[in-house]
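Listed next as structure tokens is one chain, alone, in the form predicted alone.
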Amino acid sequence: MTFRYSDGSTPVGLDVGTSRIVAAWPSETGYIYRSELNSFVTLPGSKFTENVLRKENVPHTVRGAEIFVQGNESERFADLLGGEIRRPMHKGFLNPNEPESHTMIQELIANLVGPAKHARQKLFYSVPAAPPGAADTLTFHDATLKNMLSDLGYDARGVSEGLAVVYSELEGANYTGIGVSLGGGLCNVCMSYLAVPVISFSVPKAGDYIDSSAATVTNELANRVRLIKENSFEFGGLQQEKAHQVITVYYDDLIATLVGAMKDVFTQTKSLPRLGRPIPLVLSGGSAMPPGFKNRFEEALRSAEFPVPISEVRLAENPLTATAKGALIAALSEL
């Protein structure tokens, strides 16, 4: 496939998630991504570290006496140093309780995809669902981005997470079915009609909540919970190890909670189109990839006896980019 610009640039599409930020661009062979960890530590400063920083090309920002290291080496930084990552955004939405999270985020997105190339590129990002009682803080949430990426020069525009999950994933059944993405902050849902999205909300329960919840109770760091989370955990079999038979306890409570809510929401739905026949339903995002995932959602979803007849349960092609491509074929149908 071949894109061309009569302007010289592309479009983006960006996942800003609470646990990572990913970007997407068209390529004559699909698609490109980039990614970094959404989060930073604090080195004290010195020319000297400065100078090493930079030589290896590691994102950092100086400020005063302090160093900033921004995105992927942070967790590196972190483990060595013994202490947890800062997040500059927390259950899907900027960090209230994080005073550096506007400069820390703005640093993360403007070395991921650079100042725009052209005053009219288009760039859409990922916007979570509320939670309930949380319109509020999405709507700054929102407008904080958006401002942000306009002062790159891109013009921006929010697109819901679940539904670039459907964008990305269901081109083949005409952009109709549920689209789920479950990420470090929030799980968001959406289910979608011919790429009309008619169900959205999010669950404020995630990875991090695997994270924190297992790290209380194995005396261990949230971050080392994660490394291992992501690194070597599975469903099903024997687990040898404490921190995994703890964060298959805590899986099992974050997929119960989501089928709860998603029953409880599609059940109550006044509105549904009436389909004619089943549909679809893909799983995104970091905590969707633990192998045996999709098994235990698939039976948690056929117990609750799920108001919608559903065709398929199945993982995004690649989990972690499913969300910025989506987004980047958002902006691709504008132009």
Given for the second form:
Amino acid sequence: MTFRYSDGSTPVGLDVGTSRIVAAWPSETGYIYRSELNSFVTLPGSKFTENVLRKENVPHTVRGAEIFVQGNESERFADLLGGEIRRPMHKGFLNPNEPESHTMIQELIANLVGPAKHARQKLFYSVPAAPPGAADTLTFHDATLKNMLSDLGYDARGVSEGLAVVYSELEGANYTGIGVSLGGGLCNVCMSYLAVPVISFSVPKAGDYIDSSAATVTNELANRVRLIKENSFEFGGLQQEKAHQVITVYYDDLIATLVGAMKDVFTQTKSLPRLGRPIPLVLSGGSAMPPGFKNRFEEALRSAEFPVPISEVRLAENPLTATAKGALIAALSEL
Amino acid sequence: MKVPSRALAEWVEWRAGRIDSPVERLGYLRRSAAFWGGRPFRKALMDARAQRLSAFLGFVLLLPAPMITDGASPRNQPVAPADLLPRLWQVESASDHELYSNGLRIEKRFTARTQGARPFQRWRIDTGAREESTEPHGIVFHMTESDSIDYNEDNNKQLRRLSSGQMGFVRGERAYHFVIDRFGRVFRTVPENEPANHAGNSVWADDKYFYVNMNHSFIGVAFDGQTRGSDGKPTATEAQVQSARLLTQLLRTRYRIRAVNCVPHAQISVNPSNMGVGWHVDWASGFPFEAVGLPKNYLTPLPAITLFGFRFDDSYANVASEELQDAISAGETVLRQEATSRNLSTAAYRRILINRYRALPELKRQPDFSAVSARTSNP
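Hand over the structure of the form predicted in complex with its partner chain; the form predicted alone is what we had up.
Now the full complex is given, and it begins with the chain already shown.
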């Protein structure tokens, strides 16, 4: 099966996460990914700064008296300037308190995937599931992303983030199992039965919650906490550094909330299919990456007496790209 | 989107397990999910039980053709484009042709002599009562399966000569109502208000009616060509497909024919002597539903199996398209489930259905034209 259109272009998978935007394309040997941080910083406008940024190939936009530095470089500049990065998205959805939200995310996506080569080029993008009892929150977010991508010329469709994880990781189980994506703003959960999403929901507590809560306690910037969390944190043993101790506390709180919500939702769902055998659960997303996280989560799941028999809990092959890959596989399956 | 029942899921999973490529397997599962989830399958069966109706009603609620939806983000199914028909009118009528506002031109020079109008018939699923009407209820698409030569400019003369010979033969046999030759010309060979000998032993159903031996129920439209050409694919030309689209528009508009009742011959043909489906296999694969403006009716579980217990064998399964194979298996699954719900073995329930078929008065009334398609292979 060829994964190319006649002009050589391919479908695209896009994970639009609170903290990162990841794009995926098929290649001859597998998949290709590109990612950008879903963030930006503003710098005071000046010809000198502008020239430096241009010389350094830093993606930026000049608007009025301000320069907007977007994507991966925003983190470096925020650290340099001792300020916080700004986020176009908050808790999984477009950030209602960020006036530049639409513009910035549009530019980030355009830089990442570029315009469509033709009107039939499929692009499947991830959309979060609504938190339990708040289905309406999704509509605006989904419609806005779809419009942005349609403006770029794509045949764009949303795919639930948890389902994308299932599509990426559970082919061996005929796409039956539970996908959990622990991102920056949300934890998305989806139970799929033979590729059909049976249960999808999100929990509005994830990596950003850990960063901001730990930052308050440690009197650090949230961005710094995030860097510590991503670069040196791991579960288990005696935590020497205060930041690590605090991060552990909030991670445990996150796991307890997530497992509690999963237990509640799965217990209350009346139309679960009769599975016949235990199903796998796969964890993905940046917040699932610290060493020891999987064991911690598995322990919590076991002690909560989760109502669905689980055959194994495992980490996605590449937790940062699993959602984009799953979205791409969904698009490819329609070729 | 709803998940399939356990029995169906086992079958879907088994089929999925035979597909090596993860992407193709996902595509298959999503199409299956759209099919099973898009129809109120379980509800249909439950309703049927609640109303104490027979397996007929339980099955036929499935019949509106399924639409493939985006499994990624389930939404309400759109209205099938195929059901939005343009307004059509006759622009011109001459002694040798008719012209319609959608561009369709019907050649009349091979039309058989009229034998007088006959009513079209159908049977109510809930009561079994026979009804007559002046209008046909559906379209059966055929392939003439005639010997052919390569479709290219060098063979123009021979193609035209073969076409004329074919039309003369079809007219003599009153084999179809319309034949579309390889250049896309549409010939009326039998007036639409008279039966043509095209369907032979056959079974079909929609949500209210079933149709048996359908010469007296459906219009027959034949493509001149072969279902399996030298490359294993149908030989239908683009011109034929375009003409079929225009003709289908006209017939559906004129006679208010539902999209679910526009089906290839292979889906309706049965052999009562061995109670097998697929006696004729023209258009068993590759029928261009979408290009003809129809939903993919290959996906409909075969009424011959679910209503009357017909069986299928490997020779039919081998030539059937993947979707039609799914429909065959789905029909078997429905039959098994109905048997279980009646505390009967599948074999016992099948015997009841077969007896029901054999008791149909229609079978005693209508002659068997089942060999027509085979005969046309050597005009």
